[in-house]
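Listed next as structure tokens is one chain, alone, in the form predicted on its own.
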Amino acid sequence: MTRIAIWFFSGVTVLTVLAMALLLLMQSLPVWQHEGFSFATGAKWFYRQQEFGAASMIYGTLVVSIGALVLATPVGIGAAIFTAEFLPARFRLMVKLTIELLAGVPSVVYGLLGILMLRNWIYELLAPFDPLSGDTLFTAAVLLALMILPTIMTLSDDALRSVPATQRHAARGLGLNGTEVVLHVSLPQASRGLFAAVLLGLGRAMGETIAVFLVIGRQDNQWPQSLFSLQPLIESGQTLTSKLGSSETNIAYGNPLHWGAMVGLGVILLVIVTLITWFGAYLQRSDHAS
């Protein structure tokens, strides 16, 4: 009883997903019909003028995401190593507690803080860079690599203690000190893991909204001259998320082309997202099992 029970309900939850990737592709046609793959490519975006591309949009995510991964992966993956390697037992869930207690607070708050405070002290950091404002691309990095930060340590924690104890103390006993254990037995053993931890963090930054909207600056087309380029880091931008968070959604609703262009970058983020978080999951999973 209890197996039909997981299998039904395993069941609807897939039908449910399936259901919904469907409706939003099937809503997003027109947008695709109109454009054609440019919509994904295309770097300008004027509904009234009914263009529409998305790549501005997907490389402002690519970037706040990515240099949230850059800030967030050394202080995660460091915590992880404290707590799970070093750290000893009675206080190692003390902390891991603490650290997962970020992961509680509600986005909005995080991007009211990000207004509040980090905003003011982005645009003192890069006066030198003369900014237009606080809202940039850099901030909202900051921004996400907190929020992102107890997915990170805590998934890095589960892989290093993976790693079998008896293995530590044979590494021991041939000599070798607590960093060397580290640096040599944990780390190698707990690589797939930890890579793991990376990606779903960065699967749970392309997802964010709220806290984004509120500190990025939402500028539309803002593609750079080099893909290379770090200026676009100290300027306003749009991601995915904040596009579809913003009161354009609203503005699109009755109209076909631009209802479908603004579903259409949900499809796309659904997709982006899934194949990250599935392939985290995969080496999770994979991790574990060896």
The other form holds:
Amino acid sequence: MTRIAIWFFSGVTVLTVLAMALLLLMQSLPVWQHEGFSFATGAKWFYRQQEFGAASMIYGTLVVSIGALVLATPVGIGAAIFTAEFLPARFRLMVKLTIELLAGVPSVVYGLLGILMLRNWIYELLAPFDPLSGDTLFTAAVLLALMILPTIMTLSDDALRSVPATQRHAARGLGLNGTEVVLHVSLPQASRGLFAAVLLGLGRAMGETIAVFLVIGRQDNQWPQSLFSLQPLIESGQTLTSKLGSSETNIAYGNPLHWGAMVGLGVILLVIVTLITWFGAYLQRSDHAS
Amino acid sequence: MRIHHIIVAGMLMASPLEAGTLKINGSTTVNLPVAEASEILRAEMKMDIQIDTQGGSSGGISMLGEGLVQLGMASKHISDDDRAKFPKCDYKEIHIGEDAVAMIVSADVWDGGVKALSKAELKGIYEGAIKNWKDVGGPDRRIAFFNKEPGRGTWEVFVHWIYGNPKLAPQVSFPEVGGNEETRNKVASTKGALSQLSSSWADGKTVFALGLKSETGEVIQATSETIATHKYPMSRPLFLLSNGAPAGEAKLLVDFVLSGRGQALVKKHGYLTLAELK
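Since we've got the form predicted on its own here, give me the form predicted in complex with its partner chain too.
Full assembly next; the chain just shown is listed first.
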């Protein structure tokens, strides 16, 4: 009985995912026929000229998400080390609950706060570099960092707490001090969980729409002169999600090619997130084997 | 700040009528008087109304076309393309008032001496030939142009004036803004900013409406008179949209907006009423 239930529910899950992917692929077929692989590599998006290239948006998504991760990971894991390793138990729950509340705030609220406060603050902060406005990839990255910080922090805390106390006691017994216990026992043993926390944060950052939509400027065709240039950080840009959230989806409706291009952006996002998840699973496995 | 102005109907439980929810979506410009009318109807008639501004005018047109809402709101005419996209929808435009699109600038540009722009100057800015305010008599500062999203009624009025037809407008890549609140907020807080905005939203304190220079050099401001006579070139009609003649709850709301009290709301939000247009 249990076995039948397992097969049934697993089957339903797998079929749903496959059907969804198939539906997206079928709907985006016109754009792949029209553009070929240059839909993913082309940097120009001019829908009225029927030119569809998603590369600038892929670039925007990657820069903003990785930027958010760079900002949020050290703070998130640092805070988790503090709550899990140093804070007395009763304070730990209090701090953790407060931070988890932040994870439940709807993203449109973050977006509005972003417009009202963060955007202007960053506009003034970046004044020496003369940005055209406060809508920049950097603004979006900082806002996303704030949004994924609770996720990273609370999951890292769980990972660290799952390291058995006996391990710490043994390490202390061997003469390691508090810092050494964290560095040489807790962190290595929790590394898989910490990595999962960061990956989940990355997943949220990539899929986030409304908050990014409100502060990124939504400027098309912002392909950088050099992939390693920092200049795009202080300019407006576009992510896959901010494009999907724009009114262009209304214009695209009814035009198979344009609609296919919009759905195609969703396919690309799905592929990127899937690859990252697989990569994470692969790293976790090899970590386990050593 | 009301980016998503959703009135959640709390009266649903109290209503003995199982009439269902009246759903409305579309232009943020039309939303102001219609949302206030909805609040009054909710209180007085116990009507259950959800009103939203997803995607602006084109969002209203497509959601009505798909049958997701009973009424759309638009600050532009239904185009033949829209009718072709939704052949099953018998679009009816219900004229409820008139508005103008203003070119708005931030305080530093206004104080720097830019009070009006001509069609040629706006075309140059839109096509990227003019990038600095000093080229149009202003301070030495880059122009931070926020373009209204294509599909927005405001954007269509703008390119219709400059190019004669939205389809003839070149495709440009500027930072884009959506609803009126977002536009006003971003222009107010950015130096050297310029954007298109419903003229009734240009408050003259945080953002400033430019006059438009005609070919003879005359500066035309958006006033009740110039909008009513169409002397101001970027005036536009405001519509409620329905599929066929409105019926039931939708008809109640349409009739209310067209009544004296409804038209007073149109006026209150800075638009011209139907009576003023005659």
